[in-house]
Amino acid sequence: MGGRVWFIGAGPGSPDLLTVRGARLIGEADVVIWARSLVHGDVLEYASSRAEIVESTTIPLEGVRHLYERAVDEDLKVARVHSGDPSLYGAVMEQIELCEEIGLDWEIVPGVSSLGAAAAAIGRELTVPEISQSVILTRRASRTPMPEGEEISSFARHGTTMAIFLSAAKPRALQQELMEGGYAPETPCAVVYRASWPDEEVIECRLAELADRVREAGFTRQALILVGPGLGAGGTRSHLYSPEFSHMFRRAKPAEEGADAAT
């Protein structure tokens, strides 16, 4: 007796971005819990015909507790399917604490984050050599406050690439905080709405235009906002693939020899 719950990252939207492991475990589950508002319904095709399917959009944590307690009492396997990757804004820690309290074994199964899907949608590498080698993942304060020192304007002072989740509802305030933090009005931005879903939309603009463009598009949720000089960078090159750069698998060639080899 004891049961188990898997917290499975279903990916950003497209059901074929579910991992092989995630699909296998959904198929093994006695109970599959998923949120229609966040997870593509086609992931349920991996569920067993005998599985109990629970749609959780309107169910708070307290409403799921009895399912986890049943898993303990009846030795059930539960697949709790999260959007994206559970480690990013997945509300998974409170569930883990509940599992520890009631004695239910648990495991996190990572998934493809909307960050990766958004970068793919705009065709950009987010860590551009010599321009931006760091990405800050954050959100604006809303009904959930931010810890001290984690305000948007504070992070903006770093001047690197920022990926801003859950913040499309108030784009004018966001734009102001980014500019107060030091980003120039011409800083490149991208907004990816419902990354990898069939109705995905992409906006690319300057920071000075961000609020107006988001308002015009009508995005208020399920949009990831990227900002930073790396989004518009080009003409740089990774040392890893330079013929003049040595690493443990390849000896560097002299500059002239490397140039001859490239022609």
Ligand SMILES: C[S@@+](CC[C@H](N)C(=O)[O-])C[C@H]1O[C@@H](n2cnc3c(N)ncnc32)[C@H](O)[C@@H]1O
The other form holds:
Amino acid sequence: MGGRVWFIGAGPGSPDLLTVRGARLIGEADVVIWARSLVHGDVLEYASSRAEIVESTTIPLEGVRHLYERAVDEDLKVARVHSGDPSLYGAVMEQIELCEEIGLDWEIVPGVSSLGAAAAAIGRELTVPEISQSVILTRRASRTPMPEGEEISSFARHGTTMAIFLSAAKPRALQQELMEGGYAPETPCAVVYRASWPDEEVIECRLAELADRVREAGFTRQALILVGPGLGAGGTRSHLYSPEFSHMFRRAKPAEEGADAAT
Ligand SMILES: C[S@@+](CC[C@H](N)C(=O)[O-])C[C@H]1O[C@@H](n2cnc3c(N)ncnc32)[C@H](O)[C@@H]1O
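Could the form predicted in complex with the ligand be given as well, to go with the form predicted on its own?
Full assembly next; the chain just shown is listed first.
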């Protein structure tokens, strides 16, 4: 008796953004559980021909429980494939608790989040020196309420880059909350729909136009919304590659060769 489940991040969509480790473990699994609505079907090409494939969209946690109990009894390897990275809105904790309860070993295999795929789609770094060195990952309340103090408007007060998941369905309320929190109407925004999928679409606009543009495009789900002054910034330079900046692997040039101030 034993078995093990791997919670594998399948990446944002494109099947070649699955990690090498994830692909190997899917190939070794006796049972592969995946969600058709969130994960590209081609990840199943890594599965062995003898593997049992289970589509999870329609099965609640109780159905999964049955599969995990079988894994314990029959010593099965289970690959549970999640979209993006399992650590973000992945509903992994309830499964881990279930595994602990029934004595099934488990392990998380990280994946490429839609956060990285969305930043790649707009061709931007999300942390821009001297403009924004922090990224807040959050969402609007829906059927899942937000804990107190985690409202969009309170995070907006920081004025840094925000990445907003699961929130395209009510863009007008989102825009209002972001502005109430203090972002200026001209703050740059990007909305990336289905990043890395063949039908990926990108909107780049000012915050004042966000709701109209999202409505016009008809995005209600599978869209990541990025907002913050860093998205429009240019002309800044990181210390890491600056000639005046020493670090573990490189000494700074003497002052006369570089610019005046090394900070
Ligand atoms: C349940 S969460 C899962 C997030 C996932 N664990 C991740 O790391 O990207 C689903 C939300 O993630 C975002 N998302 C997931 N895949 C996406 C993609 N390919 N393009 C844009 N946003 C995506 C959307 O905000 C969507 O509403």
